[in-house]
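So this first bit is one chain, no partners, the form predicted on its own, shown in structure tokens.
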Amino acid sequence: MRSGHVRIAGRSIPVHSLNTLVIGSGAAGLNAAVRLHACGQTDIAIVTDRLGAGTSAESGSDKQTYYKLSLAGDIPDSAFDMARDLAAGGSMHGDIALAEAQGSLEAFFHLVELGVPFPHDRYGAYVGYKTDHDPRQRATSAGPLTSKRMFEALAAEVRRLKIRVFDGHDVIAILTAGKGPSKRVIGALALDRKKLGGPGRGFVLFNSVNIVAATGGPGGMYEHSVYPESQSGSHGLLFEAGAVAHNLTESQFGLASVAFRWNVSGTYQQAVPRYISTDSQGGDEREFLNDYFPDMGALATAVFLKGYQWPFDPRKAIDGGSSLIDLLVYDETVVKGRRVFLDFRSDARGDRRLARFEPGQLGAEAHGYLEKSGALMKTPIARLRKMNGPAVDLYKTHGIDLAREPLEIAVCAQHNNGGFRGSIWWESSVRGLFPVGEACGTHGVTRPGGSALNAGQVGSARAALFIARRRAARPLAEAAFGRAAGSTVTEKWDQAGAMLGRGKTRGLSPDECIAEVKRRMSGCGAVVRDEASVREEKARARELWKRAARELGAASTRDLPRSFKALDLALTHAVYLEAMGEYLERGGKSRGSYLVPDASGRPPHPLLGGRWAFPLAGPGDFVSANVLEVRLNGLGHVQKKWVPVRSVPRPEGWFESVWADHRNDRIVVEEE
């Protein structure tokens, strides 16, 4: 990497020239840097707003799952079987699924070698368990903080390899050259927070051949979210660069605590806590689930199953299934304006119709699980401590003692299964731009729990290999780069000046803009999506984006990153609602992790009435046979295209042929 300055519109701006810039410092981004270095491409750097922030370092669950090919027991498994199971969730391309499955063991053992403490038995078998949407026992875990352990191990390797990290930098533009299929990355523009008060407003340029976009999911769009507060997403950068996105309609929603953002999945539910709701002041306590189940055994079993059926799933919301609980929590909190808590201090007390809970009332599967775990205790907190003591300790470290106080929860956004389209080498529609991790939407409608961690590691490794083999050129000469980047840099400079000119008293504040985005997305683009509401709100979302471009203010140069972030989120939510509107206009029905109300369907429970009636999407529906792709064109319009779902390929695998291709460097090749 070489550093210098370029002059653009009379201003001298620092520039760092290198082969590959990684944006983001989560597990996927760090792995991309480590794997690039291992492949021999050392002309690299990482740029991040804060090392140690984001979803990888600051999220988890009761025992956060990593999904991989089975390695223990006598249940047969293969990469093709795993690929077929990944693609079975719908709207996932089969070639991507096969790449993720085939690379899962290499990615997993790379983490093991770096010191992530995945458990194995005395014979060296890395044992597994079933997770949601998993037909085999492929799941494993390093505890509640699996992704944090991954981040720590990869960050240590980045330090050992002395890979340059530009911390405290906010990327505000991806720079490109060319048009159409020839469009390519030439670098990025960022704000250096340490220099915001200087005459250059902290502007700094990166002149690069490749960009690995490891910027995470759009967590900042939702009011009710289990994304860490530090994880807001940067999808607007890639939309503005012209990258094609797909499956933006498909997100995961589930129950999570709100004071401290954390999934209440797994043993938090298998301990069978008491569900209560109160009014906004904490009074009028009710065990609101009692009205919707025929007996305490059915209620408690549904709560238990919520543990490994954690994401909301409309298929499980009928006939007393576990996802009925999500809808009832949503009804209490969003519709009725009440608050909902998990109470681990005592068992459900029932009422005149339902008996008090006893473990013997559980269904055979649930009772057998607790029995094998030695957890047939008399209180939820005792059962939770027995099965997973660290899950209790985790809340205690954040000032919440589950043995002394109830835990407030809501139905929250947790993960976006869609994102930016990538090839089997994770290159986007823009040459040299590689979205990895949650930014790359490899998943379809549903996915096995923990498969996102696998996808992030496999995808970033494959991107690194492709860059090292096929994108190893030197960056532009500084003068040529300055000319190519000039118009975008000038546009962002003028935009920053306009924001500062409006100051704190005029225009739209960043906080007001972001609050409107959150209200809109949680209101119509989350777990319940009404076609009329989405149609109305997508127009308002577009207007907010246009208004933000005209009116967004910044009180001082220190506020510029927040203002650019607000603009990014305004654009992002406008594109997402366009995608949701297209899905609904094409006749899309309830699927994945959201419900589409429709009077032609059936209500999930008689007491909920017709307003909750819904039909399910079917395998023969147009939206099931195709994947929705969207992109922002140069005029600011969202273009939409439906493409057929690609099936899982069955490569011949003849050794002599593969060996010949490998010897002659015909494996890592451009896609047609």
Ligand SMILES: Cc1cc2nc3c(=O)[nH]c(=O)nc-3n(C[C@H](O)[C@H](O)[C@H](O)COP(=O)(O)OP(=O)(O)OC[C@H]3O[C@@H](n4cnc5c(N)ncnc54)[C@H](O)[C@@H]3O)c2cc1C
Second form
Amino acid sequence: MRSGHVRIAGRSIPVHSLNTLVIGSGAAGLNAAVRLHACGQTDIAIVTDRLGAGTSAESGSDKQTYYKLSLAGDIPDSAFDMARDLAAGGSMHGDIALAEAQGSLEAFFHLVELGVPFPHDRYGAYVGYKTDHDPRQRATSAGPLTSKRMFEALAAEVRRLKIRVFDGHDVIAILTAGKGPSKRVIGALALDRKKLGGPGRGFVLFNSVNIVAATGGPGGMYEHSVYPESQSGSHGLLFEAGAVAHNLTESQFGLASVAFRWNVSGTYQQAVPRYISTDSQGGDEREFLNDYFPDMGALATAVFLKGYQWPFDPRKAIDGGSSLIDLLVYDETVVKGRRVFLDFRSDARGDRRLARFEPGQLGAEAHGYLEKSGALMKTPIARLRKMNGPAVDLYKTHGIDLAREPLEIAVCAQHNNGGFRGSIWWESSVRGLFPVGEACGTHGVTRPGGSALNAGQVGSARAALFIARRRAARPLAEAAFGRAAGSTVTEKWDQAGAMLGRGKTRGLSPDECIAEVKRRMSGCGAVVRDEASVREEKARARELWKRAARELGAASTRDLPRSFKALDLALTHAVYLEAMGEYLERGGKSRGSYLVPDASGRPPHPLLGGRWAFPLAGPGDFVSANVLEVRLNGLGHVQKKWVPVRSVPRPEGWFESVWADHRNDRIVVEEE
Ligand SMILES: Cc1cc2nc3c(=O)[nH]c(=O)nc-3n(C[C@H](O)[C@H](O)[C@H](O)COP(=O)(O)OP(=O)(O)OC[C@H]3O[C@@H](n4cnc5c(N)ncnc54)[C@H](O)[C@@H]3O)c2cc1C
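Moving from the form predicted on its own to the form predicted in complex with the named molecule:
Expanding to the full complex; the earlier chain stays at the top.
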């Protein structure tokens, strides 16, 4: 890496020139850097807003899952079977699924070698368990903080390899040159937080041949979110660079606590807590689930099942299924403006129709589970302590004592299955731009639990290999880079100046802008998507983005990162709502983790009337046979295109042919 200064519009701006810049320090970004180094490409650096921020480092769940090819015992498995299972949720391209399956063991053992404590038995078998959408016990876990353990192991390796990390830097633009198919990355522009107060406003440039965009999911778009606060996402950067995204409509939503963001899955539900709602002041307490179940046994069994049927799934929202609970929580919180809590202090009391809860009312499977766990105690907290003491301690360390106070929850956004489109080498539609991890939307409508972490590791390793072999050029000479980057840098400088000019009081504050984005997305672009509301709100979202570009203020240079973040989120939510609108206009129905109200379908419960009646999307529907791609064009319009889902390929796999291709460097090649 060469460091110097470049003159743009009369200003001298620091510039670092290198082959590859990795943006983001989650499990995917760190792995990209480590793998680049291993492939011999050492002219690299990582830039991140905070080492230790992001979903990998700051979130987890009851038993955070990692998905890989099955390895233990006598369960037969193959990469083809795994690829088919990855793609079985629909709208996932088969070639990407095959690459993720094929690379899963190598990626897994890389983590094992780095010290991630995945458990194995005395013979060395990395035994697995079944996760959602998984027929083969391919899941494993290093505990509630699997992704954090991955982050720690990879960060230690980055330190050991002495890979340069630019910490405390917010990237505000990806710089490109050329147009159409010849568009390519030339670098990035960031704000160095330590230098914001200086005359250069903290502007720093990276002149690179490649960018690995490991910026994670768009967690900052939702009011109800279980992404950590530090993970807001930076999709706007890639939209502005012209990268094609796909499957943006497909996210996962489920129940999570809001004061401290944590999924209330697994034993938090298997302990069968009492669900209550109150008015906004905490008065008028009600056991709001009571009206919707024929008896306490059915209610409690649905709560229990929520433990391992965590994401909302419209298929489980009918006939008293566990996802009816998510809908009822949504109804209380978003529609009625009440608050919902899990109360572990005492059992559900029932009402005139429903008896008070006792474990004997549970269905056979749920009762057997509690019995085997020795957890047929009198209160939810006692049952939870017995089954999973650390689950209680976890909340205590965050100042919440489940034995004394109820836990506030909501239906929260957790993960985006879609994101930016990548080739089988994870290169986006822009040459030299490689989205990896959650920023890269490889998954389809549903995915096996744990496959996000696998995709992040496999994708970043494949991107690294491709960069090392095919994108190893040197960066531009500084003067040429300055000329190529000049217009975008000047535009961002002027934008920052205008924000500062408007200050705190004139114009739109970043907090107001972000609050509007969050309200809109949780209101109409989350777990319930009404076509008329999406149509109305997508127009308002676009207005907000335009308004933000004209009116956003920044109180001081210290606020510039937040103002640029607000602009990024305003653009991101406008594009997401365009994608959702297009899906609905094409006749898209309920699927994955969201419900599309449609009077032609069946109501989830008679008491909910026709309001949330819905039919499910079918395999023969247009939206199921095709994947929706979107792209922001140079005029700021969202272009949409439906492309057929590619099936899982069946390469011949003849050893002599593959060996010949390998010897003649015909494997890691450009896609046609
Ligand atoms: C509660 C919860 C539970 C989950 N459980 C599972 C599970 O069991 N199994 C599974 O497979 N997946 C799970 N996931 C999803 C999975 O954890 C994430 O998809 C994955 O960790 C994302 O990793 P990443 O490296 O892509 O992004 P992240 O870890 O989110 O990292 C993104 C990085 O980019 C940085 N960044 C972003 N924008 C900028 C910018 N403009 N400038 C500089 N830096 C920037 C951030 O600070 C951060 O360092 C879960 C997610 C949540 C929220």
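Only the largest set of C-alpha atoms that superpose within 1.5 Å between the two forms is called the rigid core. Positions refer to the first chain, counted from 1. Owing to the predicted nature of the structure, the values given are computational and were not obtained by experimental measurement.
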**Study point:** Threshold 2 Å Cα movement between these two forms at residue 175, rigid core reference
**Key:** no
Review point. Any CA movement of 2 Å or more for residue 522 between these two forms, core superposed?
Key: no
Point to revise | After fitting the core, residue 354 CA displacement of 2 Å or more between these two forms | key: yes
